[in-house]
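In structure tokens, one chain follows: the form predicted alone.
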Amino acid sequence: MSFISYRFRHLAAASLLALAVPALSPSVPSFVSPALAADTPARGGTMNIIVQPEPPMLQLGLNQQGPTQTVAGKIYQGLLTYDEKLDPLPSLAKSWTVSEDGLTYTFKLHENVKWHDGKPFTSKDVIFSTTKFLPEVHSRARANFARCESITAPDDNTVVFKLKEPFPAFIRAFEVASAPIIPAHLYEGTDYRNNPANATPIGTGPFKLKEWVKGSYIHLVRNEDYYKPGLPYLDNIYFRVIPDAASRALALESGQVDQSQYNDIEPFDVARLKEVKSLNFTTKGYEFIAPVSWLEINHRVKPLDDKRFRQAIMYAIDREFIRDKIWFGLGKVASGPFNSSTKHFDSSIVPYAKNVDKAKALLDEMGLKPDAKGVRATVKLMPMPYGETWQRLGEYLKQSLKQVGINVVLESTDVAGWVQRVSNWDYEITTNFTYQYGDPALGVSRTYVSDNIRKGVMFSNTMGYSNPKVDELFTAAAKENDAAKRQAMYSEVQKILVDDVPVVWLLEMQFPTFVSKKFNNVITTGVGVNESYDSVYLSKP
């Protein structure tokens, strides 16, 4: 980007933020002093934070987008949450125990919590969410909770889950965007996704929903009745829509923003914010989804069908540019399936390295010869529609490939066309991430197995990917007990994938979040800008 593109974009960016960024309302304080240090915690304070795109809803049972998660994962809560390393905290669930065959899981709930319209929550509501909601309306925790051979509870502060079968990855499935716990007293008997109730969400979190306002802000106000003492901290939280990237960026900048997360602000942005003294940058609290990115390879086309093409497109791709130059250094280069925060990642993969010649020698040998202009293959590559990175990306892909004979058509698609075709097979190569919620069992496994090949259904094996050993191997090893060899199963397992190449792993992802330095305790989990926010607080001016 030149010098004047660039200064063309953030003058245009000023003259938007106006109609971008609704004006904060007077009970909303503007902040304009230098950054402090941390002190004591003390109850009091606005917080303004981007959300982007505006969430469809905030029934977080019924919609897991990203967006809604930021919103919602401060009016619902989950039993547990999780730290960096991906171990269980508390949540919902104040202690927990699981029994030495690994089939017993017993929660003890928090008491005294009582949900945002005053009615008291207890195992009633964990037993209706996780026995019939959430496996009518959400397709994780329905495969999570249909493992249990009963989930019962013994009193009205205790829950039990017990599998039929050990299930290790179980424990990590109690996050608040995989198992948002529902108000049994307003859904039991209802149809679900047309509940009245769906347009102001009841939660046991720390704020309450006051105001939606479309196409402007969503309001949260503090649950003055929440069941930890003395929290939260903050008065309000405003989440400002504000779809144009330049706005964005630039309300962070001039401070009438305070937090930043996920995609708000472009790679080539990223560099400039994070010299603004006002704000702190981490790329830390997405451990648990784990994104890692790839181009993803439709195996019924030719020739994409050969393991030794996709090999080939592998070693003719240089993922380090892609992190250093269409990333800026956000991300790290994939060696194969498994994000390097997940459990059982295998450190002793070794990631391909571009490497021309041997790309040319691979499609040499499946017979791919050069034509006169030097074509061995045309494909059809459809990049994400998910802003100018992915299709610089594109750009990228279809010069870098063209080194080794393989012609690429780009195709453009807007993100509903985009989710039809992939989810319908209707595509040769496209870009995708996903997340891997902590365990291979949750995140990983279902990318790869082939009773996951669903015809219609996003984020499942699309490819048509299909190995006996690789679906033998997952299904062992999610119900293996014994660390050792769980560990073994998957590290076979990723050699096995590694070497067929079902996708071209890119990077795992790291997604720049910017917090104005007033803030603090912001990002304290594994599940990041997702979390509570019951202890985030305003340093004192």
Second form
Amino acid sequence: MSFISYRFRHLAAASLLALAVPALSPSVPSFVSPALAADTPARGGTMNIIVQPEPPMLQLGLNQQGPTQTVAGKIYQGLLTYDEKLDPLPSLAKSWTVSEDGLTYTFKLHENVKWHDGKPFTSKDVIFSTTKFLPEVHSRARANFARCESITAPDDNTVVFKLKEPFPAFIRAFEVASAPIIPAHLYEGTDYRNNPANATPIGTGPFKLKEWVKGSYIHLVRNEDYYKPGLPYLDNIYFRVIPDAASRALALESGQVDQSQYNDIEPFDVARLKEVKSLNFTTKGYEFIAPVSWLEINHRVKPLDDKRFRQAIMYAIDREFIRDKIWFGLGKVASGPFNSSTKHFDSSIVPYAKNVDKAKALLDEMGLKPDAKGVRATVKLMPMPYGETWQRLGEYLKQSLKQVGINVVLESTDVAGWVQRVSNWDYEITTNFTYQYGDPALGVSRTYVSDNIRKGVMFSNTMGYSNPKVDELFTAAAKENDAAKRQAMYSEVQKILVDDVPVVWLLEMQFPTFVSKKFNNVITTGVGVNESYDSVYLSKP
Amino acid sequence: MAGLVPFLAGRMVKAVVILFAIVVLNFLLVHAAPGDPAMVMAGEAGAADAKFVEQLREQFGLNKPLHEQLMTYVGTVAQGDLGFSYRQQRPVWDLIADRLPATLMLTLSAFVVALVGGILLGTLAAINSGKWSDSAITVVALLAYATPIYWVGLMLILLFSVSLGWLPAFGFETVGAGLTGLDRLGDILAHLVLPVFTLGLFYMAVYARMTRASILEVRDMDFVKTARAKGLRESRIVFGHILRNAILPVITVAGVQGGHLIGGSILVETVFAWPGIGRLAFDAVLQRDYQVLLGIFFFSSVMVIVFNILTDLIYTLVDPRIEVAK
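Now show me the form predicted together with the partner chain, since the one above was the form predicted alone.
Okay, now the whole complex, with that chain kicking things off.
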């Protein structure tokens, strides 16, 4: 497919979305290509999507693993979803207003929405989810809704969130996995984690769970009572569990599955699959999570506590090589802590470039002289156990750090051991990445602020990095209602962090999504494959 | 066969003691691994706080002292209950029972194919020893024995599924086809061909090599010469005299493999997305899903013990000189 027609399809996708829902966001173009008018979406069809690993459960409030989100994002819905620029789009909320002082968020809900068991959906469910269910079981939602002074429902279709103090990131807290709306009539007053309803998730989304054959597939069927007339188009979605990466690539190639996402396809298979005529390739649709990968460094261990040592690592490695040879071109070299898709990214920051002499000079300055074998220091590196690519990265780092006299001892572990050791600070260097959820206050500051140094908690400030100025700027920026002032603070904090190198940033990660060309409107927003898929349709043969 | 009843009774008593030891050892081993299921789930969620992990530990019963957890576990197993997987929100027995048919179908078919094929090929190679057919069989068996099983699987998929399009590559059956009766059976059998051949090939090589070596040892013995001198047909000599004596070591190895049938095959199940117990066990290790892992260990321990007893009994059938010991 040529570049031009890809663009057209993409525009058509966006415009269909705009037609399907009352258009409220100005960022969705309302342009319809006459050439595409012939290809009107029709009802029907089955989509086969890889799901890997198999989710432990589909109750999205209780479990937010990647695969759970991809499947349950079609069953459950949040109040909002987000476009590629991370501006809000309607989902269960059809419109919303934010008061001038940034304290009151008012959502108008769609009317005539029904749960999959036929019961009506109302503001009562939103109140239950955001005041009771999610604060009890969902770590991120707990932090976000704790900022509310009150959450009230003046009527069945209106919900009002009153904040204690301004928190502009709040508008990005309503995506389906961040705040899925849970049916109050099934969960109110129960033991949420042991509720039998967890096995048969009931949502408001365009697809309902029909059958889950553990180890084989999850079958979703069209929700006939979906509140958007005529939608969804597809009759069935099957999520197929294919545990082996090579088998997954073959399944896509042979057309047995229509879509793969996230890490389903190993980077080394991507180039080959891009050539497959029946598949479209994109790295779009991950803007909301926007991960940045890094070398996580334990500042409690000498000489890792010295920022010159961390800068030396930054200068010793060639991140373009890492991107091109280890990730086979997937990703962008990260300039600093913010992903360029995340709000308030400062594009003026120049990324560190490989400079072996500078690295050596910094180490010399620290007094780390090479011994007889040329070794200045020995550090332990434990690559994260998330597949082959991270192991290759570990081997590369061992070699490239050797050039500046840093001897690396590789350690290996599995997921359970890794989480155990990293969260309890029992490591020297590891690799890691986190999702940024669109806003620095939601997904970036947690890694660097010192009040998030909490032993035993994964994805906190496990390095033990502490800089009072950084704490102050992140705290102030999160509450700042004025966009320009907020940007100034976030720019400043980015500059400080880039100089301090609390972690050695590697790449703004990109995930390959392959979708069969038979399907249209698949990746239309910044939430990508975790979207509801209510407007996905199958081209006529 | 007079000693059969005391033999079985004695083995049963031993089995109970062994099983108890297995349960306790397994329990201690899986808990010795770093990390726990709550940690794994916190790691998978991509975000966590202390409360999240605490709630999961409490739900999974991991906040109690280890010896208390062990007592509880031994108690439930003694009552014939394998426990509950909190991660999957289902009783362990249900999880195993769900996967059992697929696993048995795969491993039993592969077992039969391997045993029959291996003994036949081994015999053929032995009676033609030194000729080209012997060399061919030996070389192929060596290759099949030495090639990584997942690689064989992938190559078979590439050839028969992607290039030729003859056979389905993944899964247990065609999902969403709504087949019933004989059509469904045919569909499942088609899905079974590649994984069975892949798994069977390795063991077939093992049996073929053992059978050949064993026959070569037996065929020059005096009783074979006697049989020949009596003027018996060659086929009668091979199957009635040589093979019957040569097959004991093969039965020993087959007995060991038989005990592992229930454990499935992690590699083949992974490559072919076959929903069997091997994958369930492998996932349970990574996820520290203790109850599931212990359940599978227990269940396969029982099978190993049963197959060992069966193997001992089969010895006495094949070779009447062997008697079951008290």
